[in-house]
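Presented below, as structure tokens, is a lone chain in the form predicted alone.
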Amino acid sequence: MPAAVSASTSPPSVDPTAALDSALRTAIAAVTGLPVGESDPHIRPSGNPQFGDFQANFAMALAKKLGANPRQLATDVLARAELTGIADKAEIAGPGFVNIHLASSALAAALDAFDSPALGITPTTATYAVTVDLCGVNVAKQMHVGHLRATIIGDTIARVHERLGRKVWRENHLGDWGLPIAMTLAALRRAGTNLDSLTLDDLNRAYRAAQMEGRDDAAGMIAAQATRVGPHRIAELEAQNTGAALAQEDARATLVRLQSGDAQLVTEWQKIIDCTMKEVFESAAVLGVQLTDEHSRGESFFRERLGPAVEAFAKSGLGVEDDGAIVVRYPDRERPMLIRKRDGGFLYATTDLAACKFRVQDLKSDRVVYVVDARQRDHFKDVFDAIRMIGWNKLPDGTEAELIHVPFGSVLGADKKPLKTRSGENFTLKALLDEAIERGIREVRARASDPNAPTAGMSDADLAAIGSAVGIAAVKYADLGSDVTRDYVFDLDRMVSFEGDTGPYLQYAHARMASILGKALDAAAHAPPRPTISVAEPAERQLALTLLRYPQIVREVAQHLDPSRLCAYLHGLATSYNGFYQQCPVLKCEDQALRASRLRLCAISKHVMKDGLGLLGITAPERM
């Protein structure tokens, strides 16, 4: 049953759904007597454009609640709804679905308002900051593919919150303190390594050597003695165990001196950190991730806060003694959380408690997001629950901070097992990025060999720059474009494709938008600075509706901490734009006003695509 709606030129919202929502909420409240806040019209984009632009699905659930007929309820609501200037047709289908066709004038006006540097995104007025725990490298070890996910997912979450106007603290929680670091430092000192020329390969070798030197075989000795093996084997085990004991003692002594502030050891320790972080920051720069020294706060930063943290739990009664250790017990699970060992040593959990408190109360964050692999689910559940039990999640005005773990899956090889090199070793992040960049450059150079390609004749350096951007986009989009909680298969052949649901496909879409605008540049000099937008054709309407969804998508990514929603949106935008480009002539359009309108649609599309890719940390080349 259609409802006639008169057209008007009254100014609409940048988001047409906001105007629809307000009008229908008011009508539902008037018909039912419910408060406006409980009168959600449940507006969704239409699944089929021929039935309308949006669908309101309030009638059936509300009618069941009120004991009314859903179709009649929908009819009564439409009769009361003031949709003038918003929709030119609204009709009821089936048992009570409401299909709504936006007025073309309203859609064009909304897009005109949307066409601004902000792209319809209103900055938040939030009082507090957002903290994002990302990267999380261990000193003296190379970054591996797991660090890829923690780094780029966290960076995107941070970028999206910043786009919404939030103050964001990026926190790279370094594993830079404790016995493993002391073991490595002691091994380097025993080997006489020159720390001024230290490389990460030197560090990796020292780390592995320290682990081997400190590994005894007490069980092997017991078994050897029980089975009365030959004296040579006994001698070997005695030598191994003696050497391990000496290495362990050297490491413990080094740790004590380091913790006491020995100036020479602290200087040497800092050189180990500097060597590790040099590659971390280089990899971050290659990835286009905002991560520098100012974002890195390691375990060492919290070392003076660990004792007071344990004391606070003990005084509150939440930390209880268990065989000389201090544990936190929970009412809903059997496993306790150990926060101080019997020998007085602290654990990762202790550091995370202190760090979480710091992030809420010192950094004044009402949202603390940890991007850490899925194997740490139980750990973060224990830490977060303990923080809530002791009240460290509360800000001075009583606001309770959200504590959120974003768990991510593994990067797999073609065999569906964790990604390894051909030799069976773990894939380092640097090796993975090098391979992706090499493949991207190869693809771009191959395309440039076509004399008709936009990149034909470009310098080798320019092609290499584009290829590097393509390779990194391929890796990042493949990672961010899927559900972050799931494992995914690393397949460069698919990732670097300029077709399909890939990062290079979106970059290519942006380059095509730039190309058409570049070709129209001379003529544009004689066009009005802000031509009137026309959305008469179905492909123009579809593109306009897609563009206007951008602010809501950005808000959803921030709310749900799900970058894949942005990836899906940008792929949908590229698809809508391609449909528009194929069905609506732009440069060849003889109507100058319509040509100017379509060029403006191209420009807005380019702006949104570049902005969205920027939130993913992906470069948007002008030529490809």
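Numbering follows the first chain given and starts at 1. As the structure is a computational prediction, the values presented were derived from the model and not from experiment. C-alpha atoms forming the largest set that superposes within 1.5 Å between two forms make up the rigid core. First, how it differs from the form predicted together with arginine.
With a cut-off of 2 Å and the rigid core superposed, residue 81 has a Cα displacement that reaches or exceeds the cut-off between the two forms. Annotation: Cα of residue 558 displaced by less than 2 Å between the two forms, core superposition.
Once both forms are fitted on their rigid core, the CA atom of residue 616 lies less than 2 Å apart between the two forms.
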Second form
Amino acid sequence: MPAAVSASTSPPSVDPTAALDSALRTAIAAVTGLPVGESDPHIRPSGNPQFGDFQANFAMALAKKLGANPRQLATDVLARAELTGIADKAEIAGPGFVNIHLASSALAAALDAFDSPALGITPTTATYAVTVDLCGVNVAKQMHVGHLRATIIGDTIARVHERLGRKVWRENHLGDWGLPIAMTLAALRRAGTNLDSLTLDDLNRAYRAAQMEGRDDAAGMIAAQATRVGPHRIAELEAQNTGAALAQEDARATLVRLQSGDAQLVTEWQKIIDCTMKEVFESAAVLGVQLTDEHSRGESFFRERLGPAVEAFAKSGLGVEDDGAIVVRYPDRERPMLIRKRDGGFLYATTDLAACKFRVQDLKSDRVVYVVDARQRDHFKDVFDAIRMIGWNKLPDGTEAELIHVPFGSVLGADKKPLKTRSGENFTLKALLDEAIERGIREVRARASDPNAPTAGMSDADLAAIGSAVGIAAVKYADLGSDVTRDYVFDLDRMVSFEGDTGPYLQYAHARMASILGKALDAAAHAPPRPTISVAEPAERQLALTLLRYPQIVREVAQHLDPSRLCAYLHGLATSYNGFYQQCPVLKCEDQALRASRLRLCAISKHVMKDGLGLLGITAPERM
Ligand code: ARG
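Given the form predicted alone above, what does the protein look like in the form predicted together with arginine?
Now the full complex is given, and it begins with the chain already shown.
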């Protein structure tokens, strides 16, 4: 809506560029004769605060289009633009850039409007929901560091969409069906394990033993590798393409009985799931991730839908027979996708076809986001293309859902190889979190031993609580802060540090904001509830501009499914706050009105920091 915004009639916007955009747009339209809708002034934050807060970059492209001189065009627009009360200074630089210093009063008004529980984030009105496929553990296996990424990146993406007012379905696509779990079940039965006192260690041992038994059949593996189907499908085939070993026969028979609903086996199967999920939910709680039983719609949920899915593909001609099996072929590549084996068995891919259809058509999601290891890239490409070919991405109103794989990289050890324990085992998630918490507690205790520390004299239990929050923040921030698609090196020493680009650094910045507000409480009791904001000093302006960018950042994180943007923003906020804190006395400020204004800047900074950390699922202790 390009109508002119006049400060006196519209409520103040939290976007400091809204009035500026409107004033320049009107002037561009008047000078060029273009419609207001085509007169975008192209306002961007300035690269260097010395030259101004924002740049308007309309002149070059527009002048080219109109055959005019860009500097002259910029000059004419500025002469026409009504910027009083909006900008203090607007200057033309270089070939026709316009550098703008916002009026402090405009900045203060925007910040005053921003200071509300919503922090300038207006809920979107969307017809459909968002599905986030996260965690994806396999039953009977310990969660490992890969699941850490699938869980916390997924949780942040879910939280950000919820913050924007979207309905979110968190879908934990558990590997709880098929031969691997039947193998485990069969092995447990042979060993006579009492399933009522089952531990995850028992389960793991049985799982691994069952896998080793299956390894014997090298021929099946060679056949699988020859089709170059990617590691996940090889692993699946590794478990499935096995020969005559007795254990395999036993597993197969167990699977058939389980799949036909044998009551005894189903009860035992449920016990294995309960045992696995108990630890998954414990780890989720430790990680501050919203993941409970209601989010567990595993592979088994789709079992009745696999046959119909394959039939639909066969009927439409997209699923074709190949040596007794059914495959989907693609016009642009040789690799087919196997959806039914010769023996009638279904595959991981078949389940994903049924699940994707369910998410779009039953859960009514116009965005389905899969937070899964990058090594499954080909798998998701195949699944998504097949879904589009058959049209299962269509929503009731005919629009198409976005199907997106967020392919995350691996967590590496100091040797740049996948993270292993000292004894060469895969790091379980639990072991990793235990170690991070222990390190966090050690760090917090050491700091508290300084008599001047804000935490000096706190009880051991309180210090331990802060320490675990620090340890978890360290791990989560390091993970969420790097480009998701990249591998990263797991380095606890760096991650738990209170300095640098770390989670604890942000928590500490938040605690310092809390501490200054705590110290000022007495005085604040006598101050007006919403003291007038003044942003005169450069450091105050810098902080105000940073704060006001928050809603845009949250929208960008959702749009690009990129939590690292939020991490970088919060780190920038801590830096702007530090600059403000060093250059502008707060508690010692003599001018009471200015002191109140600065305290309010501290309070808004604290609010944004806490809200942003909350979107990362990181807690913000009041004292550190
Ligand atoms: N269980 C799978 C694995 O560990 C991950 C599941 C991911 N989600 C999906 N819809 N395929 O590899």
